[in-house]
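Only one chain is included here, represented as structure tokens and corresponding to the form predicted alone.
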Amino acid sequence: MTRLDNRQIDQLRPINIKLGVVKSADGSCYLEWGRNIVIATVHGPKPMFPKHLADSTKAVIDYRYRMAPFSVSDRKNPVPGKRDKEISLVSGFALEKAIDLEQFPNTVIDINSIILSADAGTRAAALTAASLACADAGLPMKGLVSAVASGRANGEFVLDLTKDEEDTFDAVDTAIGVLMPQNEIVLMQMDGFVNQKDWKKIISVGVKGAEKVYELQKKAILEKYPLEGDLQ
């Protein structure tokens, strides 16, 4: 089956990376996916204020999804929304998994993901592009999160949904975030219903889609730091 944007059903929509592209940030990664734009940053690890809010056994993550008002047709109200607030912290547990977050008790670790323009999976895009930031800042990274979408549409299991898919009358779209190379789920939001048997192929067709982003990550990785030594 060839999809209305003439990809086949198990392939990714093109995508293009850039470490390093915000000079205050310890650490940042441009992401083009499709048609979504995404901008991470890494800030700290930092003291934490206020300190009660402070672990002293491991540093706290503070990850924030934001959509621009502008990255929409409709502009959207930039005051964060219960989307944006439940996608923040689900996305930032899965974060706490990549990063060995004891080697810096009291601290906390500021990971904002800005989306300029949207056009579905954005938080799959997001945390991919937060990971990758992790890795710029010179974080100790127990491996990286690769995320995206799969799901059903028109009665195929697909990968990567566009907006017209997730829009058809049978959709399901799942998020689902993986920690490579342990390929280890760590994230998994499910809009839509199936039985278990359709659940299970499309836990399978995002794990292997989350393998090909992990790929892409490492690439970009090595592009900029070619002499840090060989990725899994």
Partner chain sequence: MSSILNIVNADNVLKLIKEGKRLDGRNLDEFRNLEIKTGVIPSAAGSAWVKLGNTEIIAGIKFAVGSPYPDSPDEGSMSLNLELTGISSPDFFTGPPQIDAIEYGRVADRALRSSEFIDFKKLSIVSGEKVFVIFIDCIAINADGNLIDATEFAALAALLNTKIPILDENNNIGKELSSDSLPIDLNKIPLSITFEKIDNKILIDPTEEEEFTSNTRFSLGLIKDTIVSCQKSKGGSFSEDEINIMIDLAIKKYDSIIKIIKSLI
Given for the second form:
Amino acid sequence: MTRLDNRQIDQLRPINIKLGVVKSADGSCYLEWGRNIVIATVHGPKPMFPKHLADSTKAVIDYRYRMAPFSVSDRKNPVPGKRDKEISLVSGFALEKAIDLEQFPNTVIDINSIILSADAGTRAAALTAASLACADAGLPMKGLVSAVASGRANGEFVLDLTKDEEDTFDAVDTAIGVLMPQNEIVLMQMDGFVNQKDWKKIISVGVKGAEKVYELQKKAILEKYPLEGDLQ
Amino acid sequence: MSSILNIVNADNVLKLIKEGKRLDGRNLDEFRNLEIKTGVIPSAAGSAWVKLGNTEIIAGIKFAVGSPYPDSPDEGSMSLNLELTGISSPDFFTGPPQIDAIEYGRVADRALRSSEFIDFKKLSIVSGEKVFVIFIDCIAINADGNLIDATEFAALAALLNTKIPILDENNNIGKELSSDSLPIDLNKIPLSITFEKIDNKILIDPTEEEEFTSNTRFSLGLIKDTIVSCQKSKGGSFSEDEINIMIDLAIKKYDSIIKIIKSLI
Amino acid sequence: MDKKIVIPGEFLTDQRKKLGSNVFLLNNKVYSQVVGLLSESTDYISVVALNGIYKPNVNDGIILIVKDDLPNGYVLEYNSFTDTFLPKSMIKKELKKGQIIFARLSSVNDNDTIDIDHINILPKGRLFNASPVKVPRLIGKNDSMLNLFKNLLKANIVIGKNGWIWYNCDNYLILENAINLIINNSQKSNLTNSIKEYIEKNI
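Could you present the same protein in the form predicted in complex with the partner chain, rather than the form predicted alone shown above?
Next comes the full complex, this chain leading.
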């Protein structure tokens, strides 16, 4: 059984990652995922202002997910809406679990992801890129957050849904973020209508999919640091 | 870059400028390397990624159907918006546009608008009722000075790369793009060229460190040797001679930059 | 031993070894905490980070900038996640906002502030921001890299352990390019020779 875009049910869309693309940031990542394009940057840890927002035991994560006005079919108002703010909140929680925040009390780590082009699965793409930007910044981490969507479309349990699949009559769409390699689920958001048996399959497809994303993340990090070759 | 380093390095910029030199080795009248890629955003009707030295701007074009202005019932319109967000600098915040972003965006917008290089009469849909509105959204990815010119170049390149969307039966924007480009007069393409003055010396295409050191800016919009817009900004002043020197210099720079922009078509 | 790049969360060993920097222990297994170069011997394991901010260590020579001049002392920034405060009683000379100093880090306090002594005021010059994790390579074994800058480029240069580099140099373009090359290629071997070649070719 193949899909509208000829993929296998457990196959990701093409993913292309490059680290260290934004010179002024402490860490950054450019990620293409199908027709999604994301840039994520990290600034910090740095002193938190105003000071009363600081935590004397650990760093605070300020994660912002947002969409460029031209990223969607009808121009989006640049002012972040409720959806952007909610995704920012829960994705920030996912990154909190991955980063060793206790090393940097009273500080803030600004993490920004901007969606330049959107075609389903943007929150997973943004979180995957953000986690790589953190690693690129040299932040101490337990692992990477690898995120992907899984769900159901046309009676099949599929990995990495497209916009068309999200719009099918029986669609279930779940965003899953997994702290790898520990395999801990740190992000999960779903909408749809699904029984327990199907739900188990969807999670299993998602977790296996996150492992595939993780392999691509690892490869992207190693590509930034070739051990041989001319100076660059 | 941390603003504290800009404070420290201002001395250095100043010392070199006195000798007619710049930190990146350029002459005072030399632009940084300009690289432009178009068609970088699949979701946009036109797009461009501009690198001017280390300054990087992405511009994306979207269309909407709107009402014409009462004084021009048969003309489409456009709106340029520049965002300086937390992506490009720890000093920018997500939220309402900051005053700098508003000024940079408006100066770039004015050069494009006054040149009349887009024939807005051809962007009318129903006379007096419906016209195309072009939204040019520019996002700073890396901010290292001269965001005005980089934004204007990105907007231009994106407009030249744009295809007009197909309208549905109700004259709303459809999902597909047509093969039609915008009605652009290639002989009237405007360029923005920006100068800063440091220690009475005029320099073109400033970096962030140079902008920090300078307290006087001048931006020109021009088509070949015709001036279409200008803006003097920041707290310093220019003499009449200096203004004329900058205009001469900008006219000299026009050809080499327009060649890069036209090579994209 | 061949060089190996590791990533955060990567399993390194389940043997009992003395743990160095940037690794953590979970269920008797050792994992990397950062992107970096693995450094392992029979009884010791650590990871050399390839990026990251400055974490204060006693006896480090660091570069600081006067950020604020308050009635009782100075706020100093030093490329870390906190600033520090220097009481006016600790220094005889008066400092100005934006002034650059080189000092020894004498202690790290519980609230993550630091104390400094052996304070030297640096003259006007250029301050360049490198990642502190690149400092060992910028200095080189037995100062080999630093000596290239001093001898071949006639640079007056001070490298702070906190990743800030102060210099005065007529060949500043070659110097900055060389520094950038070291930063971007710090994971490679034989860097001093490659940089020497680069400088000699461009001078």
